[in-house]
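Quick heads-up: it's one chain on its own, the form predicted on its own, in structure tokens.
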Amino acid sequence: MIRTTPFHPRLSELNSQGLYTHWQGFLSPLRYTTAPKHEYFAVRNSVGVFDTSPLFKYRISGPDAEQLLAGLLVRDIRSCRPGRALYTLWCDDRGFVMEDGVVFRHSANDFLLTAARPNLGWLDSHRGRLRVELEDVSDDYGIVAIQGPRSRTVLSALSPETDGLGYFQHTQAKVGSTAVTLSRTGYTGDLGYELTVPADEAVAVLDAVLEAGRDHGIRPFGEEALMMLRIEAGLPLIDVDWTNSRTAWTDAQRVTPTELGMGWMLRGIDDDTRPFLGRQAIRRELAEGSSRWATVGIVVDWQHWDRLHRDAGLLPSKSEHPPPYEQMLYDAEGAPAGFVTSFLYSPVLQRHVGLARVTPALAETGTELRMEVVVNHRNTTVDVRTAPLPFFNPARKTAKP
């Protein structure tokens, strides 16, 4: 059965295209207008709204809730104070990444974990004798993301708590008469917030947001614009940039936190008081230097790109639509060097950029490689160089309010 989100009644009225994909059984708009680039620029220049309600939402509570999460999540939840949130991974016992999500700490013993795929059974399988209550509250709430440089201005008109909210903090607030959770989080790499709203009040809250943003050019954006935004921000996506270890067929499809470019999450991994799942395998990887890959950005040599196309009688392609396949990378001698998992032409950067995994020896910024492309139905390669991630990282994203 195809389902719709709590915000769908209003957002469907704003969708002139009627183009949807499926996100865990929910209709999710690809775009609202003829050009996703317009929606993209709304976020980068002003403010946009995205319906992220299909995320699974799990309430984890009880005296041992922290202990359970500390034993499963890669990041140390014990360092997260009430009113803060953490972006984190979780792994299998071999240290391969399963999924990612955001955990919100509401109190000493009360947490909310979001995830793109179902995880309730997995969480329950590790509960054991711990005094923990696990509840799937996915249908109880909608989540709407308000993203872009004017997002604070829009939300401040509705909830004064917005002005004092730091990066990855959350608080209880009201939009009109509706109690919501307001968090400074998002998936666009820009200044942004998310509202977690009771499902039966979702349309009223969205209407208030749209009205507050009307003079700021607010508009909804779909998944096509979101892909552009998150690639510029260097944010990986499950089923695109990595495969859940539980559903992967081979180890070649699996990746560790270090290989995914998330090694920064491993701070404190030597603390024996927090033996999270996969910790020993990850420690061996770090000690032995056995990582197969390093995640980097790649930037295309625009002059070579143009010459390849013009010599073939074509206008140089500058598409903001990421191709749905990997592209191979080669070193100077033509040996395989890695692969690009996400790639597009960035409208803001005006360059072709991508997320890639390369052998660790080639990960240094500025390393020259060649990427496989197809021009006039023939395989060829274009010059690229490695670059640090993220590509787009404005100071406003994390700046103090």
Contents of the next structure:
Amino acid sequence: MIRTTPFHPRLSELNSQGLYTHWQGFLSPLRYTTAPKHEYFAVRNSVGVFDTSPLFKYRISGPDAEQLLAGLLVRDIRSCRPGRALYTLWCDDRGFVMEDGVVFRHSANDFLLTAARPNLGWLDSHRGRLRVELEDVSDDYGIVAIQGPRSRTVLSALSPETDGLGYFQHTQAKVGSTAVTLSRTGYTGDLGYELTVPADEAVAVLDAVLEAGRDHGIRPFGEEALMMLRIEAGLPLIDVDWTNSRTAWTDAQRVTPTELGMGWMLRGIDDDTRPFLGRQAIRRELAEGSSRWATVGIVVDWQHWDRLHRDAGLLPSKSEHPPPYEQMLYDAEGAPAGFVTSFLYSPVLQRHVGLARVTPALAETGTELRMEVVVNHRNTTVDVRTAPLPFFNPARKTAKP
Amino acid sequence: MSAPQYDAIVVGGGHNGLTNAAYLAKAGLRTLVLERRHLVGGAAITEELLPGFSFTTFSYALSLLRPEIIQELDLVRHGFLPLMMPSSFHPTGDGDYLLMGDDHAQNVQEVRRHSPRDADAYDRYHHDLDRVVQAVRPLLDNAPPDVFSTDPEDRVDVDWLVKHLSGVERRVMHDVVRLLTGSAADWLEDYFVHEGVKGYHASSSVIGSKVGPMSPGSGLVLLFHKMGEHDGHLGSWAFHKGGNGGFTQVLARAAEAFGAEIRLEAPVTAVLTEGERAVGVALEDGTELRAPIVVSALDPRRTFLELVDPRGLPGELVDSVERMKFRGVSAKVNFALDGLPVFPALPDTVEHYGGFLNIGPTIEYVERAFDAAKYGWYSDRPYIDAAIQSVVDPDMAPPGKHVMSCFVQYAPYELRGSDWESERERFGDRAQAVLEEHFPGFGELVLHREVVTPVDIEQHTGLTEGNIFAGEFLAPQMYFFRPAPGWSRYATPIQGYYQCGSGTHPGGCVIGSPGRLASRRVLNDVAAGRVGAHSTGTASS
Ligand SMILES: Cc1cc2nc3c(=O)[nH]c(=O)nc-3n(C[C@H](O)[C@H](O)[C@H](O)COP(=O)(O)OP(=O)(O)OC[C@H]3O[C@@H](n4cnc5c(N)ncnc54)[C@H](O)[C@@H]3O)c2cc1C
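So the form predicted on its own is up there; where is the form predicted in complex with the partner chain?
Full complex below, order starting with the chain above.
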């Protein structure tokens, strides 16, 4: 049976479209109003609210909790002080990416890990004799993201702690009488926060947020707007931009952290005091330079795009949500060069942009490639260039408070 | 005289002057922008008249801006942020309304609610109009070919035009001509029967022009306002973050980032010439600045009749410019509001305030508003294109408060038997009374009211007779003929002197093409050695 999130009673009232998708067994709005781009603009211009409760949440505690996580996560949890959070990947023993998530460190021995897929069994299987408690607390909490340039103003009216919070910091705070975890995290590439809230008080907290945001143009946003935001922010999505190594059928479907554009997470990999899962394979990959791919942005030459369509007698299509399909990339000679994993028409950049995987030799910014498109039921190609990620990266996202 | 300090001087810091300067600077020219006022932007400015309340004094919405400018000038890096309008709202005058959004099928249902007969017409209408736009659009992105020239270089462009036009389907070409020459009312009557539905679609057919929707020529105005491809969606409109002044600030930052220098409070009185060449400009305070390239971003009257001595120009050109019609008929009445107005049929939502509020219920209503203008007076019940920008952009007003921009017609530049200083507030009252009709209680919300008359427009921007497009959108004043036959390719009879204002092709609106296309002309001439760029000599297009 399809489930609903703790915020659903209120958010469903605000949804004028009745359009939902399913997210890990929960009803999740595609959009709340007639077009996702206005929800997108709320985040880039004022403030938007996104219900991210379907994420799985695991409490990991006990004297050896840090040790367990240090051995599993790609980023070094030992460097994460209480009150901070890390966005990290985890890999299999062959150094292929399984999943990503955010780990919040509440104290020396107490962590909360969010994940897109169930992970309790996997965590448990690596526990061995470590003194660690593992608990699936997914249903105990709702998480609501409050994102956009006005998010700080709105939340600080409710919780003064907001003002002092740096990027990827979190703290215990109150919204009304409800104790919440307030974190400066999100998936939009903008200034933003998330509130992790006890499920039975979720609606009251949401109401307080909506009320505080009323005069700031606050509005909820759905998955379609989120896709636009996260692609501009260069943030990959599991099962869209990569396949979980655990469920992939072939190595061609798998990626390493480097191949996924997350090489920056590997800082400190030569530190032998932290043998995390996949480390040996990843070190080999780095030493041998054997990465098969690099992840880059691509930007479509819009004039060529328009010409292709116009010459075919068509109106150039510029939907923010082109049909999902994996477009192939070719180099100037027409040889295969890679593929596009996410694609959209960015309303701010006013260009088609995408996340792509290309052979490392072609990763340099500005490399001219061609992307497969279908025009009038025929395959052709449009000129694109590789670009650095993220496409959109406002200073306010990480600015010190 | 001293050696040139600059390669190029751009006179006027409106959006076209800034665009032009940015391209010239990007190509390596030492470029100076001279702006008369204390701020750049010209007709596209935002002013904080009351603490916390940002008024778009003149222009207020964005659509036609050519996408290549965003990319070529790297505007996103400098803060470009167009906020697409989620809705447009059209009270039908009987207490009901049309509320249109982005979902085509829901719009069809909204039309059907009023007129089942018009529901499928809505589809046909938009498809036909899109095809016309497709056919005409390439003309916007290229300088008009000089059909009068015998130069082989010009022939290439003429051939391109002929080839393009011959590729347009017969039926579409007929629609193009119907729109370019006919009235919006005739065109719309071919599709719709419901007066409110027709009124909604006629709304953009009279903007800035001394025409009513029943006048021939209003079709052209309607079409022009559909030419935007903002966000890739034909005819869609946005508010720029911080108003249109927010946009010109972005442009100024981009121009400066490419190395252009912007000097404020520097009114130019004359373009200096030696023989047949431009050599610089003189400022009001007597300063003379030298440059081999001078670009006027002002309107044709000022470019040809004020900045230079018209006696030195070909008589035919001077005649054309003198004959050019300006005849501004538009005014603004801007409000600071204590809260949102209430439309009685939609008491509990703000959805209808996301974009344009179009107060001109039927074609007849707007045509009657036009009547007065023919005889030198303003409308008793004017047509209003309103927008409460603070609904979409909270930075425009303090929390809970709002700013409302009202573009009001008709307000003829020349009043018979009175003047605008005497009529200013009475005219403001007329506009406010119309708002009161549709939003009862409106008056109690008003914290501040600003009335901007056509004379104010002229005085503050330099747009002759307050014409918002720097020359009316009439067929004989467009394309090859803008601003004058034979002078539609951004040059002037004076070597080194160029024009890039809205009086050149394709015309007014916040569009940027005049500035961009003129820069291409300048840079081509530099590359060909026809004019000198002294400092670098490396400029290329
Ligand atoms: C009331 C109003 C509403 C409008 N609404 C819209 C709208 O919503 N959307 C839209 O797209 N378009 C709109 N328009 C049209 C659009 O704003 C104009 O067509 C466009 O901004 C003109 O730009 P420009 O750069 O060509 O000229 P301008 O913006 O007129 O710039 C000319 C500049 O030159 C300066 N100047 C003048 N004389 C001198 C001198 N001697 N020396 C130095 N500097 C000088 C002026 O101060 C000014 O800054 C509107 C116009 C008006 C007036």
